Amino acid sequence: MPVSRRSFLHALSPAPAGPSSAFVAARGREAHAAEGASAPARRSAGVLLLDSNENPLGPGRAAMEALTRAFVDAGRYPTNARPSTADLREAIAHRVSVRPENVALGAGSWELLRSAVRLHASSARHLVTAAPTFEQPEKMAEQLGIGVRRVPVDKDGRIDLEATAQAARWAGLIFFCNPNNPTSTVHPARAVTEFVTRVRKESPDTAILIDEAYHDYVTDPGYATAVPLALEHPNVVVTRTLSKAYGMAGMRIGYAVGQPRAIENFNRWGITFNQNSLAVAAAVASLGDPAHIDAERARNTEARAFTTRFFQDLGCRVMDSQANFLFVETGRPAREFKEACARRGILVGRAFPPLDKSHARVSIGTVDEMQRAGVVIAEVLGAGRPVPAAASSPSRPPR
């Protein structure tokens, strides 16, 4: 079916259901790519996407407004459309209280994960990553032949400190993702300068990459950004992404922070043209409303907190989350758990080893979809329990 100019900017006007933000956000694409899921069945109407961390709702109105107007630069390369790249990398460097050479701009965090590791790993110096964490920067290490040596996390989920730090000597790179994704949970800002501060001292070389993809969801008071230490330290980088509270997943906008120098170098490895110039219209305007963004942080808090009561009352432990997801000890594979949701359309998160024999990984949705989810869940979990009510219903955040 042909799709005319007007017909487009149509579906793309921003309106309080429509299906415009759910494109732009590409929910339920994460665990597409990882499991090469069918988009199809992905998208068949009823079924609940609680299997690939974004927000439900999509981008917000600023965002739409933007990428409406933004069309008639889509001929454009984003270097010459209005905002341009350029316009793109000083609004991050407003919003992040740095200078735009401080930032480094990526097809999402995917393409600066990986990045990050061709550059400072190589055969003779091994990439360290805790187990169970983001993959990206492991199997970007497995296609190059570079050894890659995985620190269990602690018994609550945390990224183990003190294991890493030790596995850290002669190491060429460190991933160390704050809050931690699967397991959801965050190491205070103390915590993570002593870490530093002490990889600096004894492995000196070491480049180490705090990926903060979920920073605007944390809510813990002693959480602090790490962009300070990515300022004060040559070998110390931070990322971040609008896939997340953004509601941009589908736009792929992913940024890094840190030194000139290794901004440089980051820039070197990129994609040439890895924005394009509807994503850095939307990208600019969405920076540029924080109400959104606190909106969303709220709603998902909510949802948080109902969603772990929920399972703690079905006898599940919940691991502290600091996310927009959960990782739940259901007590069996989380292959079968998954399976056995999606059976009755709620998709929930992938395995992730070595935790995949008792945990499982679920997004946070609204409210009402994590009420729905709780009903199916509880049927799997074999509890036949009801679920209970919100406690209040969620406020919509500004579309």
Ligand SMILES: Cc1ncc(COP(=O)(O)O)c(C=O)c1O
Given for the second form:
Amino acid sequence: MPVSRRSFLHALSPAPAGPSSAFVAARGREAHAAEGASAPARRSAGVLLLDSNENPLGPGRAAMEALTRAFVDAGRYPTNARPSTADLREAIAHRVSVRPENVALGAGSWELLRSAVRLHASSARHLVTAAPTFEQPEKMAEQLGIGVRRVPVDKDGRIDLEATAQAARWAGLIFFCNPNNPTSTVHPARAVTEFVTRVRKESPDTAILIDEAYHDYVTDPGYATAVPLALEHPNVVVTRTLSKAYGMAGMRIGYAVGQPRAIENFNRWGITFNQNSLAVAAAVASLGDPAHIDAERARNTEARAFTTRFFQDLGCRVMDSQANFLFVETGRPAREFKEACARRGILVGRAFPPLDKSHARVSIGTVDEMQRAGVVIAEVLGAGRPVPAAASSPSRPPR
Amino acid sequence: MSFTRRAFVKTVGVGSAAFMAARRSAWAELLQAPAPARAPRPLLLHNNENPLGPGEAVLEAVRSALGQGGPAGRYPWDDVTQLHQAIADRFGVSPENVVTGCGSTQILREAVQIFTSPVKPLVAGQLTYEECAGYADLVGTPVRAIPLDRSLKLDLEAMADAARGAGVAFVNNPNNPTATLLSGDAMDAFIERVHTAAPDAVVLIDEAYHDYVTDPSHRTQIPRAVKDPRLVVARTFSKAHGMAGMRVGYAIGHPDTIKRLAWEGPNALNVAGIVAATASIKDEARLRRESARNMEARKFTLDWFSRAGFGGTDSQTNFIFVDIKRPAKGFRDACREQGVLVSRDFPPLEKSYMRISIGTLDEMKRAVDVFGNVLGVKAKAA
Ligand SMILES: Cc1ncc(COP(=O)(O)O)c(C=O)c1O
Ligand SMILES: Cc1ncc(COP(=O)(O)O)c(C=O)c1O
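Let me have the form predicted in complex with the ligand next, following on from the form predicted alone.
Full assembly next; the chain just shown is listed first.
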């Protein structure tokens, strides 16, 4: 890692017109590589946003209808609005087949990941996480002065469950992202169950947070949600978000599922009134419309296959994606790739150490968007011109 | 799963520009449709909300922003920058003086997180907005809770005396739930005393109800906070701006302090709230109308209680704190049965005091009928 986090923050912070310290704290290096002088603003016209694993279509129609109807309650706290936060908990419970007391709400699952670190880890009991994985838990641990053990992913980008279980002795919390961001890979249900059983036996006081942010995008038939494990074990919790397949990243709704005691703790530590009343209405409607999630999964699956093939045809190895982004072995530093793409109006994922020298994360937009992106990416990767996926040459080995 | 790109584009129209455009215009349409009528509900006089909500211009801003092609599905980082700029412009400060949160409650808790510790207590009124003390309990910060003075105002003298060694001195001005105000001069003197007694302590002033104050002795501490690294002023869009459901609050202070205060970052802010707040902060005229509207309904309600023989504090907020001469619980339960929600208990005054939020004048006319029934008075209401 050429630039340590601290020196990175340091380098960014004094710039008066640059992003505020709040941004750096919240997003870490995420997106900041793209916010150098050459990068366009995220919301400028024509810029392709393939950097934050969002659903390019946004919320479904039912959600937007409900949001409009909720305008009359914009002045009411979300506990008083109709639908209210209690209704949202119920809607989630219904969708996940649990009871409302098994559900805690967060202003995005981000908030719940941070609470989990506080609840379970301490200066005496470290956090175990993967490298690379979603960094919010380790960021929180660093802010609180809690030790972090990072277990490298295996060569296929999968979280190394064996090494993670070994690192778990005396740990306060294990963060297990399934599918894993940024490597996009998933562990099958059986492996997850075995892992949980083993940790529960070898280190019974260690809590396990299984982050299923990308659950709705998984197509691997061996995968299943860990929600039943969270109901069964007192210190296993599953988090989910409406930011991804539900297309509501701007609305900030995430949830945790677990036993009522665990859930009460999340509620105690949560930001008071952490839901927007309009977002609550949109979410309740969205949760009541599972068909649009099936459609979104199908849409993403096709665009994912298209984009995977595109990269393979360029000779880049792509990890087996079960999410709405790809982790691609471009064979060059992520930062370089990202900046080159940004100069051409495409924002892609940032560097993910320790795989920052060779891999890039690219979120999956619509097929149209991926076709546009393909032209630029092929250019950046030196292929001169895009290789049409239709002319499917067999995949070459990675460089 | 092998298919050609060409076949793919043909069959999966879902990703096409035409589809996106159609989807967007469908949204635009439905975002303009009037809200359908809804079932009646009790009068909500229990959470100090603004009964009118954010107003058409603000909702229009949300409508057009969300209609433009789906920012609801995007993380709202760019929009936060715009909001910080809009707030900075409104107060003639720079964006480095501004931090926003998921309601001001998030900022209050961040302040406790950052500036207090198990050895640096929180000083607060014994009866004041409880977010700071509640969070202090969670993180193991001791709380020095200072009783109110006889007029139910925060006892600034005693709070300054207690500030030695503290991490944060929290003053809610005007104060929830007592509705009382401390003058600008009194606040100036307090800040100086705390700085002398506790040079490391941060004075945190919660001006959530600022826009409802009508007493001319009031002054915001924002101008001072911009220069003073140990003074922070918190504000919210939940009250006079009418946006409690949107979850946006902010604080203004010295850049060094603000930088530290942004401990949790902007992750909890939602795009609808950001857009709404950015529009609302510019609309000073609406705030003035809202204050006038509230003042009229507040005076009506206090006058009614006074004629019925019940005194209240001099309210400078959108709620009143009334001596109902009986336990709050019985009053609350009886009002609820008749369709009016009023506040919870506020110990140690729960044996006789009740906080009642001010709705519209029409709502308050309906409410006083219920209060009359419950209190057993037929006040000669206006
Ligand atoms: C694995 C994972 N967890 C959690 C989050 C946080 O999402 P949110 O706070 O929007 O729910 C993300 C966002 O990118 C993620 O990738
Ligand atoms: C004094 C005071 N501060 C802060 C708040 C919380 O407001 P917000 O909605 O901004 O979180 C309230 C809400 O009642 C309040 O009374």
